Each structure stands twice: as structure tokens, then as C-alpha cells.
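Next up: a single chain in C-alpha cells, the form predicted alone.
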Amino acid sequence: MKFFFKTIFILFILFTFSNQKIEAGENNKELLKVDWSFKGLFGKFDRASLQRGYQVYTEVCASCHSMKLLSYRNLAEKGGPEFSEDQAKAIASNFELRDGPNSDGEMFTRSAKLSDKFVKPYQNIEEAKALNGGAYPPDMSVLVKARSGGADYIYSVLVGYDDPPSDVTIDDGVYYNTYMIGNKIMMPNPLSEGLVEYTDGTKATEEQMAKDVTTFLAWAAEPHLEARHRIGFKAILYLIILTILAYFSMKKIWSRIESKV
């Protein structure tokens, strides 16, 4: 019986903390901690925050960072920002992409559709580097999963811009960031008070924008997180019930043997 209970306990611990990552080992500064709604056994994404986060990504980040694994239809799917289908179509129609060839063998430009992937800001990596001083802006599709510290790391970096200490020398085109590994980053501070105007009336502080766009990136990295949480909870509940039944079955069997002895 101890084996069953230990197994359940271990599964519970692994499931509960599956989304939590250790702070960046090379960075001495402890990351900022945010009470993310999507953390924990019953974690869910905040729909309003996801929609605001998409707005921040589109208006602030998309000019440099791609999200090549996302399609516009994902914006209307359950478990995500859950825009209506009409809203998602309207969002897609705001972007143009090159398609073809047509019946004449020529390439043409058209508005994006729900089935299209997010339009990329650059044609290729070389173009991206050339326009960003040799630095390549990483794709953001799974950025939260790719960085040690996860959502806390992304949020901390976004709000971690500061003036460098007197003993630190910063080259031109490089910026000091308290939470960035090495404290140096080539991306200028992308956020400033009131940079975007939220359609729901939320005040666009730097912290709010950083939290919203990080939430959106966390969903992009794990779009099925809520479904996984539901399945995991059911699995744990099933194991608990199975263990209880096994316990009473074993107890009944051994009680018969002991009575005969």
C-alpha cells in the first residue's frame, strides 16, 4: 500500500510543478515572481489577458519577432484567447502575405486567412540580422518553454531595463537589463507607459503590458495546457480511487487468511 500512496504523491508533485522552472543559473538576480493564473493543478489562462497580450505582441513585438508555429485560427480556438471567428478573420485580414504562383505563373499578394500562419516580419534570418545590428530576434512561438525560468524570466526581462552600474561598461546598441543573463541585451526597452491603448480600457502600464504579453506567449508555447490539466486531474483522481479499492480488496483478502490462521 505504501508503494501506491508514494506513486500518487510523486505524480501529484510532478504534475503540479511541471510548468515551473528554475531561475536562470547564470544570473545571480532572483527572477520576479508573478501569480500566474495558468500555474498549478487547476491553472487556467485569463482570456482578457490573452487578448490584451496578443494586442501587445501585434503592436510592439511583431515588427521584430515572428511566431511561426501559430495560425490565425488558433486565436479563436477553445483554450486560447477565444476571439470570435469573425474577430479572428478580421485580425487575419489586416496582414498581407505573398502567395502563388497563380494561373499565369506569377506570385501575388493577398490578405491572410484563418488557415495561414502568423505573417513573419522578415523574409529570412539574414535579413533579420542585417536590420538588427547582427542580432537575430528569436521566434516567440515557444520562447517561454525555451528559457530557463519560463514566464517569470520573460516578464522579469521585459521590466528589468535599468541604467548600468558605474562599474559596468555598455557598448553602443547594447542595453543593461537586471535579469538578462550577462545583464546585456541588444533589444531596446520595448515597453513604455501607455504605449498601447487597450480596447477593454485596462491601463497600459509597463508591468501590465509585460504580464499580458507573457501570458500570451505562455499560451502560445502550451496551447493545450488547460486540457492537459484536466486530463492530469482525472488521472490523479482515478489513481486515488484505484488505490483505495486496491487497499480495501487487499485488506479483505488478508483478513480471510488471518482468520484461517
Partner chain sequence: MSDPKKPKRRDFLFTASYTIGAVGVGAAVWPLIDQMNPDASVKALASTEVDISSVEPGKSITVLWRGKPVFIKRRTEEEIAEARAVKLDELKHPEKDEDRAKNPEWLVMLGICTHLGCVPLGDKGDYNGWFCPCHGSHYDTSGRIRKGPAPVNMEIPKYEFVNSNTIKIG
Second form
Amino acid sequence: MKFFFKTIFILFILFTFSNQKIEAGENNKELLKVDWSFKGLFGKFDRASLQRGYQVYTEVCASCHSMKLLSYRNLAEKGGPEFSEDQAKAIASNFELRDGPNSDGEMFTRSAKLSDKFVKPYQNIEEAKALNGGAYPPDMSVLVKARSGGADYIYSVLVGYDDPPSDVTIDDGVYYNTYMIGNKIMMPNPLSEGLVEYTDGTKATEEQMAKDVTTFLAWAAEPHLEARHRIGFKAILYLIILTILAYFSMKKIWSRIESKV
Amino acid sequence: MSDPKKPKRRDFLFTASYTIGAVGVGAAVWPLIDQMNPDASVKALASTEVDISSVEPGKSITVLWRGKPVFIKRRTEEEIAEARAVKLDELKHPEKDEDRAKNPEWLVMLGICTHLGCVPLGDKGDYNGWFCPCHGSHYDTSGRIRKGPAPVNMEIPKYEFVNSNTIKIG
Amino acid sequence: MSDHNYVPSTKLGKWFNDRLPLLSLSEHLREYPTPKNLNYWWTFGGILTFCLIAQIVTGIVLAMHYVAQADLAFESVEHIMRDVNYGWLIRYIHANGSSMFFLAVYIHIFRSLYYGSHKSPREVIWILGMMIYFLMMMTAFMGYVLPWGQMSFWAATVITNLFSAVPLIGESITNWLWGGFAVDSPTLTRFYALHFLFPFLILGLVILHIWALHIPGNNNPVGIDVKKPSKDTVPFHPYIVIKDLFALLVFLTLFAFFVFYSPNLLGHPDNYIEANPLVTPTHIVPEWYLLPFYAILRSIPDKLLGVVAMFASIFVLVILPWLDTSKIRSAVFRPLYKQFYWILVLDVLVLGYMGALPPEGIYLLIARIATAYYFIHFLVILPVLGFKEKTIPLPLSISEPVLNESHEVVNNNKMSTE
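The structure above corresponds to the form predicted alone; please provide the structure of the form predicted in complex with its partner chain.
In what comes next, the whole complex appears, and the chain from above leads the way.
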């Protein structure tokens, strides 16, 4: 058994190193830690928060940020915000997109269906840049996985707007953010108290909206997280049981030739 | 070895290990098989809506649904009469035209020959319906097999009229 | 050995076996006499075989959904993650599987270094192993390019640019590798083709590796030759099979933890940003298992020499059986070598750590010292040690009482029977 302690010890050291590397290299200030419901062995998304988060996304973020990897059907899928199918259909029908060609060879606009991808705010990256002072608002489909610090980082940036310290000069069209890498961000503070009116009556504080929309983005980046946790727990439990059985089988078999087991 | 009870416990241990191991291998293999089934994005395209307002009587359009051609035929009075006049015992696969076309003016069916999957040609064949060029199956104006190797009539998919100008297939 | 005169019990079996001796082969694998004092470090051969097969199976499955085209690659990977049934599971197994594969291969290699398994008469096994290792690195590198994220793209750019260091024809080589004037869609497609091919080359080499192993038989923690079969050996089945299975299950539990609870821990967040030829990420780092070589590459200030040093660091491993001049295999009986061995382990860990840090100031200095030590270990210390070292007397056999009491041997024997 000494062997396993050794191995685990070495692994532990390796991974502490690898974590430190990321933390030391990239963050200027320790991120705000939120007690996300989707962390941990049995972590699940908070449905209501996901639904509110979608509301924040669509009313606030969606005018600049695309989510091109998501489809409207995802909103009704298990493990997500779990809107009813009719609600998701109604959401989709609010959006219009270009389709075609029809039988006359012409393109036409129609309202979106469940199978359609989220409608993008801009035709292409160039248009997005031109309309945002040269900065491209990144697609948010996998944003949580594309930033070190993940959900904590997104949340921290959303609530991290502040006046610049006296020794920092900030150009026009650039904003100071405590948690953004390099502290400079092209996006003006997107959230303010009461900006959206939550349908479920939750008070729309800045923190609440930041938390909800971050939850929504975390789900968007990892839509099968709940299934992963559910299957993972069973798989690991199974492996532990089988390992124990294999251990005793091994002892039995080796006892045929070794007196001392 | 001298203890007669020992081998029994060993057997139980091995049997349990084998059984549980086999269950695990089975569970691990399933995702590898299931991944080849239609995925979520394919399933989402299960229904399609078709605008039929521009189809003239006697004409038909072909639309793609789930990667297969669907014939939407606006039948003339004669074609309907011809389809309904046929006696059931003349048919290889007896089906009433009334059951195949709820709205007699419109015949909606999968444009796939039930023999080996070719796409039949319209307004052809001995029965004024469809004719499959691959192996010579003749279908009538209701898409029923009348002559040739195909075993059954062309399939009618699930569809409904959303309004008088739109059909939803699937 | 019993397998030479093995006769199948049934008539059909005999008929078949006379024409293709698969049954003899299977009998050989069952009876294969294995030293009974092998400890758990010897279970990694079996674990590696599992890793290779798991990577091939999940890889073939992923290939059914992946599109190797620059505009579609990133989205097709996300399509696997989102829409394909269990696609997320299969991709996470494949992605983390490469890390687990390398973890196991490093343990396997360092086990060999400790117990002298690379020495006569096992040099060919060792060289085949090094070829496998080299192909593994190529395969892993090309696989990392396929998701076409920022790290994929810039790793491909940086690594292929290594060849531009070749005098005179460097640029022609890189253009040939890229199929263009920069890493782009043609590069991605050919990497995909090779990423699919190489694992099967590895599989072939693995078969040769095992074949070559079965000629002299396993080395063992004591490092002395054992008579086969004898009271010092056990048949491979069931003794070694069950032990390998147990170790594999422990390994799989760790593997599962990564796949289900930290699937992206060993990856880099930047690889979830689609490749962009106009913007380089602030820190480019390879996957962890390539970091020591990356550190060696960067510690040399000259472009060509850096590349040469990196390849040389692998090449010294290939010729190791002739650099290590000691006739004694196991470090258990080589008190000095044992110390240098652990310094080397530390040195490689330091190199790996430095590979992840920016090459500046003190980090660069440490990386240079570690690089120098790496070569000194293989090119100076090992050859000299063989002549100078005073070794502990070897026991007569692995089950005979040890002549000169060594704590380590007793310990190893105990572990094998756990």
C-alpha cells in the first residue's frame, strides 16, 4: 500500500504545481469566490437562476455578444434552464433570421424555430468590430471554459467595475476593471440595479444579475455538466467496489503460492 | 486448501468479480454504440413546414425531410377518382385511398420505393402514378404498389395541415 | 518452456494450431514465467496497453463526428460535446486519456531507469520503447491541434517552426509541412490523417516491444537473472493478470476522477477560443507532458542549437544502454546511482515546471542549469559511475536469503505479495 501513498503524493505535488502556474501567471487580483450550486460531487444548476440568467443574457448581453453554438431547443433540454417546449418555442419566435433560397431563388426572413442556432447580433466579426470601436465582443458559448478562473472570473469582472486608481490613466472608450486581465476593458459596465425586471419577482441587484447570467453562461459552456456529475459518481463508486473485489481476488490467488498474504 | 469451506468463498468472490466486471464493460460499451444513433441536432430537425400555396392541381413538389424526399402531390379530380375506384382485392398491399390521403386533394408520401430505396419518377408507369426506374415497380395515383418487386405501398409520413397553405411534416 | 511442445486437446484445435499456432501463442501468454517479486511499478505495462486501446477506440468514435477543416473543426468538436450522444464523455476520455497515457509512460520509463531494465539483454526492448514514446509525443501533439483552438493553432505554429531552424532548406521544409505559407486548413487536415495513422504504428511497435520482452523475460526489482520456469517465477495467468487488473482499476479510478470532475484541469482555457492567426495568446505552453522538452528548447539562446538540444535530449535516452556502463541492473545495489537517479527525477520535474513559466530572469537560469544537468547525468555521470561505483553484493536468487542484508529488497518482496 506504500506504493499508492507514494503515487498519490507525487500526483498531489504535480497538480499543486500546475495550478499555481496558472494562478501565478495570469491573475492580478484574487477572484471573488462564489458558492456555485454546480460545483462539487453532485453539483447541479439552479433552474430558476438559469432562467433568470437567460433573461439577462437576452435583454442585456445579446445586443453585442453572440452565442453561436447554442440552439433554442437547448433552452428546453434536460439539465439546462428547462423552459417548457412551448416557452422555448415562444422565445425562438421572437427572433428573425435569414433563410432560403425559396423556390423562387430568393432569400427571405422568417422567425426562428427550436432547431435554429441563437440569432447573432452581427453578420460577421468585421461588422461587430466596426460597431464596437474595434473591439470584438467575444462569442459567449464557451466563454466560461475559455477563461482561467471560469465562472468566478466572469462574475468578478461583471461586478469589478471601479474608478481607476490615481496612477492609472484610462483612454476614452476604455474602462477600469479590478479583475480583468490588465485591468482595462472595452465593455462599459453592462449591469446596473433594476436593469431587468425579473419575471419571477427576484430583486434585480447587480450581484444577482451577475450571478444569474454567469450561471447561464456556465451551463452554456458545459450543457451536460449534470449528466457528467451523475454518471461520474456512479462510475467512481462502481470502480471502487470492483477494485476492492479485485484486491481480495488477488490475495486469494496469490495465497496459493505464498504462505504469507 | 484443507479447509473445505475456503474454496466456496473463493468461488463466490470470483463469481462476484466476474459478474460485476462484465456489467461494467457492458455499461462502458453502450456510449460507444449510442454515439452512432441520430444526435440531438438531427433529431431537432424532425419536423419541417412546407408552403404549398403555389402548387397547381396535377403538379407535385418534392421536399427534403430527414434527408429523404417527400412527394406532395395536388391531385386532379380524375386522379382522385381513379385512386378511389380501385377495389381492395386487386391490391398487393390493400389500403384505402381515403386512409392514405385524408384531404383527397393532397397526397403526401415518402418518395422512396419500398423495394430498395430508389426515388420513383412521377407521372409514369402503367397506373398513371409513379414508376421506379431501378427495378420496375409501378405505383398508382395513391402511391400504392401495383406491379413489380416492391412489397408494400409507399409510406405516408406523419403530417398535418397547419393552415390551408402550410403542411407540417413530422 | 511448456509452450514449445503444446498440443491442443481437441482435434479441431490441433488442426487449426498446425496451420496458425494461435493456440500455442495463447498458451505461451498464459504460462509465460514471470518473476514473482515484481512490484506494482511493473503493472504499468498492462496499464499502458489499456491506455493505447482506449485511445484508439475513443479516437475512432470521435473521428466519426469530427471535421478536419479549419472553418468547421472547432464547431465540430463543440457539436460532439453538445449534440452527439455521450459525445462529451467520449471526448473527455480521449483528451484526459492522453494525459493518463503519458503519466503511465513516464512511470514506466522511470521504473526502467531505476531497475536497469534497459540494460543487456533488453536493449532492443528499450529502443522500441523509445520509438513508441517518440511516436506518442508526435501523436499527442497532432491530436492537440485538432480542436483548432488558440493553443492548438499556436502550438502547431511554434512546433512546425522548429524545422525552420534547419540551415538552407528550413523554409522549404516548413512550407512543405504546412501545405501553405502558414499553419492553415491543409495543415489541419494532414495532421488529422497522421493522428489517425500513428496510433496503429504504435500498436505495431507495442507488439514488437512485448515480443522482444518475451525473449529474455521480465527484469525484476532485484535485477538478477531468474531461471525460467522455477520457484522464482509464477505463470502470467492468473497471478500477474489479476495483479495488473487490480492496478489498472486503481488507475482507472484516478482517470475517472479527471474525466468526470476535472475534465479541463489538464487542458488550457485558451483552447476554448477558436484559432485566430492574428492574435497570439500571452503565454503559449504545451501540454504538461511535453514541458521538460520545451524547457530544454528554450534554455538554449540559439535557434538551431535549441532544436538540436531538444532532439538530443530524446536521443541520449535511445543510446542509454551503452551510456550506462554498470553491469549491475537494479539501483537497489547501486547506492550512488540511486542518489543520482532521484536527482534526475527532480531535475526533470524542475525542467517541466520551468517549461510552464516564462523564460526570463531566474527561471531561465534555473532551466539552463537543469538542462545542463540532464545531459551531464547521461553523458558524464552514468558512464563514469559504472567504473567508479562500489556496489552492494547481489543475492544468488530472488528467493534465496539475501547475502548482504538490504532493506530495500526485503521491502520489494513484501510489496509483491500484498
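Rigid core here is just the name for the largest C-alpha set that superposes within 1.5 Å across the two forms. As the structure is a prediction and not an experimental result, all values here were calculated from the model. Residue numbers count along the first chain shown, from 1.
Visitor: Let me know the CA shift of A246 between the two forms in Å, rounded to one decimal, core fitted.
Guide: After core superposition, the C-alpha of A246 moves 2.6 Å between the two forms.
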